[in-house]
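Single chain ahead, written as structure tokens, the form predicted on its own.
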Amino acid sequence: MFGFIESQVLFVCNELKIFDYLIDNEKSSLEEISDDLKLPKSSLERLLISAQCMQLLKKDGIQYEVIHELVPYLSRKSRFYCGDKFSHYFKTSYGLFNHLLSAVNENKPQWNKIVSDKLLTCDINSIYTDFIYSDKQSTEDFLSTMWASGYTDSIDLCTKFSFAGYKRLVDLGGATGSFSIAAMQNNPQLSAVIMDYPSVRPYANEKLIEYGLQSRGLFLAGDIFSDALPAGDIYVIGYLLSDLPEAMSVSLIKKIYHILPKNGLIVILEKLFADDKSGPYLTAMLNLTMLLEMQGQHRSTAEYIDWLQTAGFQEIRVIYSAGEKHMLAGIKNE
């Protein structure tokens, strides 16, 4: 009954840089956060006296700390730092989240009712344009938020998968290119052209440069579905497909099998449903989101495989990251 009281528990405090402060100083009274983090303290003490009773953090005496086995996750220094994952779900998906009574009801996203300004339409376009990259904050946040949320698993299933003999990668609404620069780190022959929308671009040209993959990366914008896609051996639909109704995916994946040359590869990255739909937790939860937030919804291998057999892929493959998200691989052989 509490669990949305903990959500913001949890933002929250990483948003006012809590963790980070007792990470750093061991442990520190109210007192002393209040004033070196400018917080009034009765507030400060409501909020801390919470994470202490979530266990996030502890008190001996007077002063907290963070729960040892918490601090690799909670600290902005650790490479196993979670908190880059809450912004969007932190300052978009928790408001959304107010109308799920009305998103079962309608069967709908609800953007309209946390943006009353904008009219929402039914095209996906509209979603991203008009709301998730309707300005420079919203879109830092959600691309912060599908970097961190991506490029780890990225890595991991680009070293379980190899693109040997492949040159030129194409990673549709790739976003930042968590999977397009992970491709290229683990395969020097590869270079990538990232699709977008055009807001993206600055960003995404931020990380190839961060990266120093500039002169093999690319970024191109336009629209996936209406547009001409460049030429490429190797096309990727990265966590793309969830936001998709299942006409506009099938759609895209044989406008794919379509252009791509002969051995050509198509690259599905997806959290993957149970075949009987029971989990896991994580994909459950976001595939409720995406009701609020897209038009698609999560789906299982199973589903997948078949729309890929259907458009003419074979040698299918299904490779699993050791995180959150999985990689579907298939052939044209024609």
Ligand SMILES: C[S@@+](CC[C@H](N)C(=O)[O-])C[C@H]1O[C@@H](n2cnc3c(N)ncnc32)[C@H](O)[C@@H]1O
Contents of the next structure:
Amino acid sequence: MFGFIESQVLFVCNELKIFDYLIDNEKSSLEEISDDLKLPKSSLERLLISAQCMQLLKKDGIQYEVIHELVPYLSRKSRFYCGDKFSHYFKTSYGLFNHLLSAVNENKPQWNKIVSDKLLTCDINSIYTDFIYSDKQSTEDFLSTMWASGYTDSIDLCTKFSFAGYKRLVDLGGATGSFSIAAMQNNPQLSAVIMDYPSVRPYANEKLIEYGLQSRGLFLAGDIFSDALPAGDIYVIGYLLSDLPEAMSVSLIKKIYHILPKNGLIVILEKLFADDKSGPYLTAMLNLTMLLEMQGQHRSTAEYIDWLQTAGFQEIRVIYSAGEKHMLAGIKNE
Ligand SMILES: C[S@@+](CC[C@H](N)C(=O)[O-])C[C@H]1O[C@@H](n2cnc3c(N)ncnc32)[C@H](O)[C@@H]1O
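Having gone through the form predicted on its own, I am curious about the other one (the form predicted in complex with this ligand); can you provide its structure?
Below, the chain from earlier opens the complete complex, with every other chain and molecule after it.
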């Protein structure tokens, strides 16, 4: 019943940097945390008691500390830090989930309930351009969640699957390029074009520079449905089919088949449902999130294989990462 409170306790402790403070200081009293982080003692104590009951924190006498096993995931200094994934769920999805009841009754996204000043058609373009990318903060929250949910798994996938022999990867709806960057890091011969809406450009360019890949990676602003797609021998569609209705997904796969050269490769990155759709948990939770936010849904491995085979792709391989994002690859043989 109180899962909705637990999410906020986790998000707010992260936002207020309480975990970082306690990890840096090993342990601290309520007074010390309150003084150093400039938070009112009474409200802070209520938050800390809840975090303690959730087993995020523990108390030794009057001193709070972060549960030892969680330190790698809650410290901003750790490479396993998971807090960057929270931003979009904290700032946006949480508010949308107030309207789960309507979403189930109406079977449609609920943006109009939280942005009443905008006339939203809730088609996939307007969800991105009118809402997610409507201001700087929301753009940054979304792209930060995308990067944090994608890069580690992409590195893992690119060590399990080689793009040897391929020259140019086109990352459709590639956001800040978590997959393109991982692929270029593992395949020195490869260049990449990341195609996404214009608002994404500065953030994608920033990542390319951060990873020293600006000479091999290019951002192209455009709409993947209405603009011409750049040429390439690999087309990646990462976390995008789960945004889209079935007809748009199938037509995008077919469009890619037609423009790929012989031996060209399609790569789909997605969370995958078990074939009986009994889980896993994360796919189920995000499948519901897609109902409230997007026009698509999560699908099983068998469903994606069926779409790929119907479009003509062969030699389909499924590569599982150690995390949440997996990969299907298919070849255009003719
Ligand atoms: C759920 S995100 C996935 C981002 C990235 N591919 C990944 O794997 O993390 C979907 C991305 O597709 C982009 N997108 C959606 N529709 C698009 C369109 N019609 N044209 C260009 N980009 C689009 C969005 O801006 C967003 O960056």
